[in-house]
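Below, in structure tokens: the form predicted alone, a single chain.
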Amino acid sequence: MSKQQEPQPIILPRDQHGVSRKQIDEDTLKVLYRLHRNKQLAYLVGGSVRDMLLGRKPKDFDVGTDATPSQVRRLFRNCFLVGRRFRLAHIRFAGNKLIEVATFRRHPREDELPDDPDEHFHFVQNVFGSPREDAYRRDFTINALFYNIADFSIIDHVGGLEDLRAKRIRMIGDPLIRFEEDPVRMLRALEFATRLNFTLDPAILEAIEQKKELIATAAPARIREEIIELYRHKVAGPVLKQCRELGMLPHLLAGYPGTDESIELIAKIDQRTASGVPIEEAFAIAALYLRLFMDNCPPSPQVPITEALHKANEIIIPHCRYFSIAQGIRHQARELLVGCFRLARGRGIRGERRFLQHPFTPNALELFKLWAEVRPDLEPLAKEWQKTLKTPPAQKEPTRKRPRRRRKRKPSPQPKSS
């Protein structure tokens, strides 16, 4: 198709959309304006445009430009380039704040690819292109909208505005091919649909059904980050439930049973995060495996703590090794599981005083109280522990030390007279 025959993008002028510069971060505006003053294209790209059109507050702002990374660095003294092969410009502002600036890219032609197949991925990521070509490289139509600082217009090359109005998640291109390129997109599709309360395009659901096993081939570091993002966005419960319904859960988290009670606990944690309590990875890991741990190590005064520690390690170490989770986080997750085990055993067991003074006990009780909401039979016990932790320990009278007895020195022997 010639350029003359290509469909023209939809351009919404300023008076036809609700995005205002007041919604945009001040430092991001500085970056956009400096690029524009230097005759470079300067667009807000991705999720920030989507969120502003939906009346939401963007989490962060990314900038797209036709300037190369080297050109961006020459324009900003506070800029440094990152990525050995996929070059991005990061512009640093006060408070360790970073604005990411990416050059528009495109898919390379077959005759441009290097001879070595192992180099294809890195080469594909660094072929510079036009804004339209860059839009077609993105995953979902609602994430491919641009805001042009030159005239404050919204530019749509892929039908994202229509999908926003229809509240629909639709893939750019064939979902089967796009999921083969990057299996993590399957999880992101479920996340966006849940976060935004949008429907999934039937083609995406069909493609997930056919390609769900591929999620196991994705880089563990990316899966780990996406799972934490589910927790941060308060959608981990419903997304994991949908993964189970679609048959994707065993390929996503091999050791996670995904029972009704377990997923209900994750949903309770989503509510906790929504109330303003930040999620920590150790807490998230312990919540994932609490039901499995309790099944394998039923709380009982007869079960020694050493066995509970062993079972907790046995359950979470495979997860932590696969996702390269630091030993400190793994230790915290284990202490939370064992703490819940101690709480579930009840009061009056040897070592209780020491346990109440343990630094992990308050967090363990937080998790146990959420578990008690799933298991109502544990609620009285959770309330009793809560009351005990809030009550300061009784002050003991200081014991008076007995005076130290001084040893009598033996008289030195007298010298014998001659």
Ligand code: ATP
The other form holds:
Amino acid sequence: MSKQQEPQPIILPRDQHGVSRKQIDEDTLKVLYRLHRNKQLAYLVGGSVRDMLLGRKPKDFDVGTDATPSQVRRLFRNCFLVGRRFRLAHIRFAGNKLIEVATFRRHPREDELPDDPDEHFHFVQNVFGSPREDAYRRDFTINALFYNIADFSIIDHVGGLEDLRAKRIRMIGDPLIRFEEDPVRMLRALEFATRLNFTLDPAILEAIEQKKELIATAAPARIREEIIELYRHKVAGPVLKQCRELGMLPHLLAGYPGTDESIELIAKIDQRTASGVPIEEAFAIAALYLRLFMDNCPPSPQVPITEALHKANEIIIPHCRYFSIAQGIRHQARELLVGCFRLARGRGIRGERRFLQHPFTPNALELFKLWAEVRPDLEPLAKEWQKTLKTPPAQKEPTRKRPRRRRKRKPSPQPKSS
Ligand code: ATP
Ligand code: MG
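Moving on from the form predicted alone, please list the structure of the form predicted together with adenosine-5'-triphosphate.
After this comes the whole thing, all chains and molecules, with the earlier chain placed first.
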């Protein structure tokens, strides 16, 4: 298509929208201005524009430009080029702060693709294009809006402004094709609908129905990152619930079908995160598998702890292997599961004193208390453990101090008199 025929975007001038420079991070503004002064296009792109238009505080600000990564590097002393999959310029500011500057990209044409199919993925991510092409390669219309520092306008190539008004998640292009290209977009669709309280375009839901199995073909590292995002945004419970209802959960989580109870427990974790407690991956993994573990290893004083440890390992190892989760996190998740097993057995079992002093026990009790919110029959026990753990050990079982016996000193050998 020639330049003259290219459809024009909707441009919302400064006086017709509420995005103000006061909402934009200072260092990001510096980056935008310097690009602009050097005759480059300089836009805010992606989630930050969406969030500011919605009156929300953006998590981060990404910059889009027509300058190539090496041109960006020449403009900024504090700039590093990063990324194999997606070449980006990182501009560093005080306090380890990073601002991402990406050159506008486009979908390559079939005839441009390299012969080796293994190289397609990297290639596809790194073909530079126009702002319009860059908007079209993004996922949802509301994620493809631009804020232009040249005149403070909002640029909309894809109908994102209308969808923001209608509170609707709509795919750019045909959802069936876009999910085939990148199945992680299915999870992102559910995530954004829940995070923003928007409705999902029916075409997206239909396409998920048809393509849900494909999520298993996505790189596990990306799924893992996207799932952590769900927890960070406190929507893991509702989104995983929806994945389960849509039949996507086992394809997402290496065959794990989930249980109602684990999903409810995860919703409790979301509430805990909302109250300011940061999310830890081990905690999330333990919660996900807690019910399954308890079904496989019903808490009883007769079951030796070594067996519980073995069962816990058996349950979480497939997940940890699939997502390449570090040994340390796996160990913590296992300790949390076994901690809950010991708590569920009740009080007065041999080894209790040592268990109460174990460094993992307070965290296991945190999980156990959340579990008790889902399973009220466990609540009295959770309260009792909480009381016991709060009491300092000296008051729990006063130990009689035996007077220390003085060891008799051996008489030191007398120096021989010469
Ligand atoms: P937030 O950072 O608040 O979670 P975001 O919209 O910024 O939301 P990111 O994951 O940071 O989301 O991605 C930045 C932008 O990159 C998105 O807004 C979207 O335009 C684009 N994007 C991200 N992932 C994809 C994808 N899988 N397919 C197409 N575009 C994507
Ligand atoms: Mg972002």
